[in-house]
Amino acid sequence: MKVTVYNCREFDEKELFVKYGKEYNIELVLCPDAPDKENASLAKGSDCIDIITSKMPADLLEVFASYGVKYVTTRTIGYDHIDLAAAKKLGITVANAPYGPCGVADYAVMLILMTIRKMKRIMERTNIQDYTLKGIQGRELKDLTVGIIGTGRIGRTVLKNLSGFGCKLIAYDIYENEEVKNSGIPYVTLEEMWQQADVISLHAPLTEDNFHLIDENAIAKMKNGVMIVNTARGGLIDSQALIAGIESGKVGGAGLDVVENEFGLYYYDHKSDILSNRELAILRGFPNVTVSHHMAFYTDECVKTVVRDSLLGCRLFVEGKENPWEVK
């Protein structure tokens, strides 16, 4: 069997693809670029293609289908970048490659701590040998209420990680989890979340129903000085509303590993370019906003897991065996 791999990174993924390709007896075509209509021909003769967070709209899926592709796997947990309806119509199976929750959960806690301790400002001052204290007085987690939105594997791990800090924890999910309930952490409504939380950390998948979950109205209901952390999906937050909230002081700080409209920007070198994402440029400029480039997942364990499982899923699909990574 043959698999065409797109967005294959030379420095960390290529060696693993070669290793697992041999292990699973898969012929590989490795392409460093994102999939597009020009390089789709590389997939001719491949039942499967392997991608990351590149957009896969209907017209691009049609091109791949014309080359005989029947299976698209993404080396990510989320799959909102793939047009699922179009894939189904074209007879293409979509799969993801979930990794362990610890990497993102660790990163989320790090961003929470950095945000409440004003670490961006501290580091910027230290870099220019400004050792003054004015404006960098932080807060302690034990004095705060932290709200977790989304209590899947990652959200639950964040709750466990935070339990040792002595902060009050509350949670929201449309599907309440018994493990969370049994731990004594209360589920609240969104209205209660906005009213009670000093820090809000997002761990929900992006759907049509929760697009711009945090918008102007939600921010208006939040505590003054609320701090928002997002390691999930950028579309959960209305960037314009967040910018307005920061400028007014309503939002006291933010830690953002993801932002709206990041596709085509992240994972590429744009240091000599004018950013096409105006909101990202503005957010990066605030002294109380830490922005990283969708890399909370990025650990040794994660890279190994997503390469291995994405290829194993391809193998199982071609062999017609049960595949735990198929998106239903």
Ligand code: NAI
Given for the second form:
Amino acid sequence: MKVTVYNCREFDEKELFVKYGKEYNIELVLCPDAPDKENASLAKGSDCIDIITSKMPADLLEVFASYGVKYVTTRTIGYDHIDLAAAKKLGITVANAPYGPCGVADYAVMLILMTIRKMKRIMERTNIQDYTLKGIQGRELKDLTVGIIGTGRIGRTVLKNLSGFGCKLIAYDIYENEEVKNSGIPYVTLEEMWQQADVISLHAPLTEDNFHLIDENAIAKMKNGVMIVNTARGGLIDSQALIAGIESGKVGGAGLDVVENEFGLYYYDHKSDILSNRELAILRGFPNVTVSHHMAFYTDECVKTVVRDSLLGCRLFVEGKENPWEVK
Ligand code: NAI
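What would the structure be for the form predicted in complex with the named molecule, rather than the form predicted on its own?
Let's see the whole complex now, leading with the same chain.
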């Protein structure tokens, strides 16, 4: 069997693909670029393609279907970049490759700490040997209420990680989790979340229902100086509303591993380009907003897991076996 891998990174993934390709007896076509209508022909003769977060709209899926592709696996947890309805119509099965929650959860805690301790300002100062203190006084987690939105695998791990810091924890999810409730962390409504949280950390997938969950309206209801951390998906926050919130001082800081319209920017070298995402340019410029390029997942453990499990999923699919990673 043959699998065509897109966005295959030479420096960290290629060796793993070769190793697991051999182990699962899969012939591989490794392409460094994102899938598009031109390079889709590389998938001729492959039952499966293996992608990352590049957009997979209906017209592109149609091209792959015309080459005989029946299975698309994404080396990510989220799969909102794939048009699932179109895939279903075309008879293409979609799968993801979830990895352990610890990498992203660690990173979320790091962004929370960086935000409440004004780390971006501190680092900028030490880099230019400005060792003054004015404007970099932080806050202590034990004095704060941290609200977690989305108590799935990552959100629950963040709750566990934070439990040692002595902060008050509250949670919101459309489905309440018994483990969270049993640990004494209260579920609150969104309204209560906005009213009570000093720090809000997002861990929900992006769906049609929660697009711009944090918008102008929500921000208006939040505590003055609220700090917002997003390691989930950019579309959960209305960037314009966040910019207005930062400018007015209502929002005291943010840590953003993801932003709206990051597709095509993140994971590419754009240093000589005029940035095509105006909101990102503005947010990045604020001294109290830490931006990173969708890399909370990026640990040795996560990369190994996604390469291995995405290929194993292809093998199970082709053999008609039960596939735990199939998106249903
Ligand atoms: P999960 O599926 O285990 O948990 C998601 C939770 O969100 C579930 O409990 C679900 O009920 C809840 N949820 C769904 N819709 C909601 C809504 N409208 N409001 C509140 N809660 C809602 O997923 P996991 O593994 O915890 O990942 C969470 C998200 O983190 C992913 O969907 C993905 O978007 C993002 N992510 C980001 C990464 C990064 O590198 N920055 C890496 C991995 C995941």
